[in-house]
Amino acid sequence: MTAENIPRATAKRLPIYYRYLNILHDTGKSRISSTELAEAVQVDSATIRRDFSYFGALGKRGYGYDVDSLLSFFKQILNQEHLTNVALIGVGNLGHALLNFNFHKDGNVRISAAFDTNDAIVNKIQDGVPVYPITELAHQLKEQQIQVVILTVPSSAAQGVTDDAVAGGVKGILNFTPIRLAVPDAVLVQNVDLTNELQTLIYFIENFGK
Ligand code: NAD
């Protein structure tokens, strides 16, 4: 099974499993049952078994899963051994917060370049990251071989900036703007909408809460 064949929903759960396995590893636990894992990560055990089955028989009946071998397996799948540089476009309220956070906890992803139109912040270092003028976007993405960008510009600028990023060779866009971006088939867009997430949470509390 190659990474392209893994269902998207499964792929989205892999970092959740990976994070929890790291915690288990740090506490010295060497194995875990799918039921225990299910309780910890709040994913039902049948789903966990199905997710893991895409990668072959990783667990043994009556024994559970070996934490270290699962961990090294996920490390490989999730490319955790390689540092991935990403760019942030739009260093305003939201962009600033993301730059400041900079994914330290996960270790393998970091924002290494930022872009903006505001003369007051370009050509400066912000939270340890250089902020380039947006006019340099395509050139810098190619130069620094950055394939993933985080989009935190106003809606009105979103599509234009996306076109430039695509011209610069990006393969993936984490889109915080409310715009549904038009991109070539080969480019993946992951939309993040906090309002949506909150409304979903409230819906579940109201309809299925204890
Ligand atoms: P902001 O106005 O504080 O920041 C936008 C930044 O983009 C500014 O620094 C501005 O100079 C820069 N910018 C403008 N045009 C640009 C261009 N063409 N190229 C590069 N940079 C450019 O806005 P914000 O509050 O940080 O919000 C940013 C975006 O995120 C908006 O689209 C907003 O709707 C969205 N947003 C999404 C969520 C969510 O949950 N998805 C939450 C908050 C905000």
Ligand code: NAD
Second form
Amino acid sequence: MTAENIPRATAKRLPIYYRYLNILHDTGKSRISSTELAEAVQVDSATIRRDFSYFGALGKRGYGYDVDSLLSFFKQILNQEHLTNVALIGVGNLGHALLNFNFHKDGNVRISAAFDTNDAIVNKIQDGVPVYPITELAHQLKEQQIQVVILTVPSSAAQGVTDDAVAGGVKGILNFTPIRLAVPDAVLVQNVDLTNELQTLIYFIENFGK
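Okay, that was the form predicted in complex with the ligand. Show me the form predicted on its own next.
Here we give the lone chain, stripped of any partners or molecules.
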């Protein structure tokens, strides 16, 4: 089965499985059942078995899943052996936090370039990452062959910056702005609306958590 045939919900759960399998490996556990995995990652066992079934027979009835084999499989599926450089666009409060974090626990992803309009930080190094003027966005993305960007700019600048990123050859955008971006079909956008997520959480607490 090709990646295009994998449901989006399943694809979003794969990194969760991979991260927990790493924990199991580090603790020396050799095998795990779908029920045990379900309890750990808070995904029901039927969903886990269905997710895994898209990739063939990954486990054995009565035995469960071999941790090292499963870890190796997902490492390949998620391309964990290949380092992906990403760019951060917008070095405000959230941007600074992301630079400081810089995906330390996920060794295959690294912020290697940042962009901003603030003259006080451009052409300087922030948390080990060079900050370029926003006017160099398209050029630097092409020059450094960066295809994934994280967008943390003000809403008013989001679409214009996105257009420049697309001109620079970007293929994926992690969008932290509330703006729904207009991009070509070949460009993927993952929206992360923190305000919406928080409001949804509060709604469920107030209506279903009592």
